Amino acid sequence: MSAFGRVGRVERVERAGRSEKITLEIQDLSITYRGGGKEVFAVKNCSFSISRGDVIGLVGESGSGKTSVLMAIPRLLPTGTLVHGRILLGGQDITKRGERAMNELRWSRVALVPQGAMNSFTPHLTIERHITEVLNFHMKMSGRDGKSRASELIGTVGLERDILTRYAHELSGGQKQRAALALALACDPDFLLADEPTTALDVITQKEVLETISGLVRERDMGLLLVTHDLPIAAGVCDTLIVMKDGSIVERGNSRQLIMAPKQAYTCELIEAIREMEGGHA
């Protein structure tokens, strides 16, 4: 058997296979900056859930709270930012997990493909050790078999394989995003979190990108929250929208069922607003 074969066995064996139904809970998040003696109230009692095989969009306007969320889920907010309410994954409450265990749950478990590629990246390692590094750590897989598997990682998002001796400066805003895909699916997690994942694309490679990330959540049955400002491409993708103003939930459904029939004051504001920006059309 491969070192991949072996890896993360105990791990394995705690999902017991893709078909059990892992579920990730957000129940009663509040988020609050503290900062120049200051405190601002971000998210407020926001609670919803996503599971395995789901595709949810998280929508808003800048400021709204929709990012904060994302980022209390694999605890990496701001030193010194108040959190209260649970995060359960599988049933467990992971806002009591010591850094350690975090660290080995980050990539195995929920991985995250950030705002901007070139954050996923450190400018002096080529994308194939960025990817065998997590292996190693994370995985215990080293050498040929680490290498074998960022190869298979970077064909699987549609790249070609010379990407792997390259730096993310070297490649183009497209490729960069990729490659971060590619290093977020390297352990092969049970979620993914992506936030605002085509900023500063082009809208051709915004479409190409994100049918990539959804077509890859929907074959390996992962659960994708995708946090986004823009509605249609959140649409385009997602089965159920999380509309969020000033911190709070005020409107949640089937994507298509929201589009077109939205219940929320806010919801009509986003929609009418896209609408002028695409010369009244739906």
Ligand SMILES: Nc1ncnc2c1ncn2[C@@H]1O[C@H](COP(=O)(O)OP(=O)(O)OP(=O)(O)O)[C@@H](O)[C@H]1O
The other form holds:
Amino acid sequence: MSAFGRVGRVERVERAGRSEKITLEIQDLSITYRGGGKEVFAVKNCSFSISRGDVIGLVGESGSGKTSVLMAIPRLLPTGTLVHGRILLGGQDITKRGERAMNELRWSRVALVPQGAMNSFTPHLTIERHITEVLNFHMKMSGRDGKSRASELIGTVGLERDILTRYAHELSGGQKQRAALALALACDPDFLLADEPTTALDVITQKEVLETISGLVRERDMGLLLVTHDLPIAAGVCDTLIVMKDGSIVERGNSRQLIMAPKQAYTCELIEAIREMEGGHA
Ligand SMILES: Nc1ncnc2c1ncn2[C@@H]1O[C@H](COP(=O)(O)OP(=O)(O)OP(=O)(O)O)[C@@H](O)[C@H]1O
Ligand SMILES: [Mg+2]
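Moving from the form predicted alone, what structure would you give for the form predicted in complex with this ligand?
Full complex below, order starting with the chain above.
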């Protein structure tokens, strides 16, 4: 039985429409931040697509534009940021959608685990309340059903049920990341956008959280766009890697091939830097 096997009617209705291969297409995306009289050209003409079932890593050094790309998809960039290009979800251009329609789509179709799990939570709400509010808003699930689903989700991501009554600041880094994952999975989205979901964690917890994410994504046939500056992590989890530098995509391809035989000098540099950090000089 799937981890969501007992959820009931709403779940089955959601699932019923999921046999088609939904694709998220990013076409010619450019992002310019404006503020303090300055312009920052953060992303330049990036195009790629991800279908449900794909696990894609977006890698590149700090400042290369990964978070900007990710936040542009659910339209969560700061007000005033210039965004050009098209973002198609199931063939429909969502950049043309009004704010209300976008709000419906966030969580339910495209869910985000933001950089720094604390950003997922409001300090004065319990973890349970966060999850039940999302379920209530997007799936019209309330009362006992919502609480029961929240409890199930918490178990699914490998947390104890007593986490539900706690506040985010009462959790460890790993527990926070798992709770953020439970929240993102609440409405069983088509796509999960995860921004450095394990960066702040120790190596063992990193591995466990990543295994949980990739296991759940594959079980549910979601699309995962995993942002990380850590190439080995991305290569271990993702089928495909997209390498960004200075706001542009410089290389993309099958993870294993890209690591074994990078075509671009920058990808070689990234790999070399990691080898040096690990103490092995190739
Ligand atoms: N709100 C903002 N206002 C102005 N510039 C910004 C803003 N957010 C990001 N930038 C700039 O845009 C560029 C891309 O930033 P972004 O956060 O997308 O990079 P990143 O690849 O996610 O980096 P990291 O690995 O450090 O998280 C950087 O030059 C950054 O300084
Ligand atoms: Mg970032």
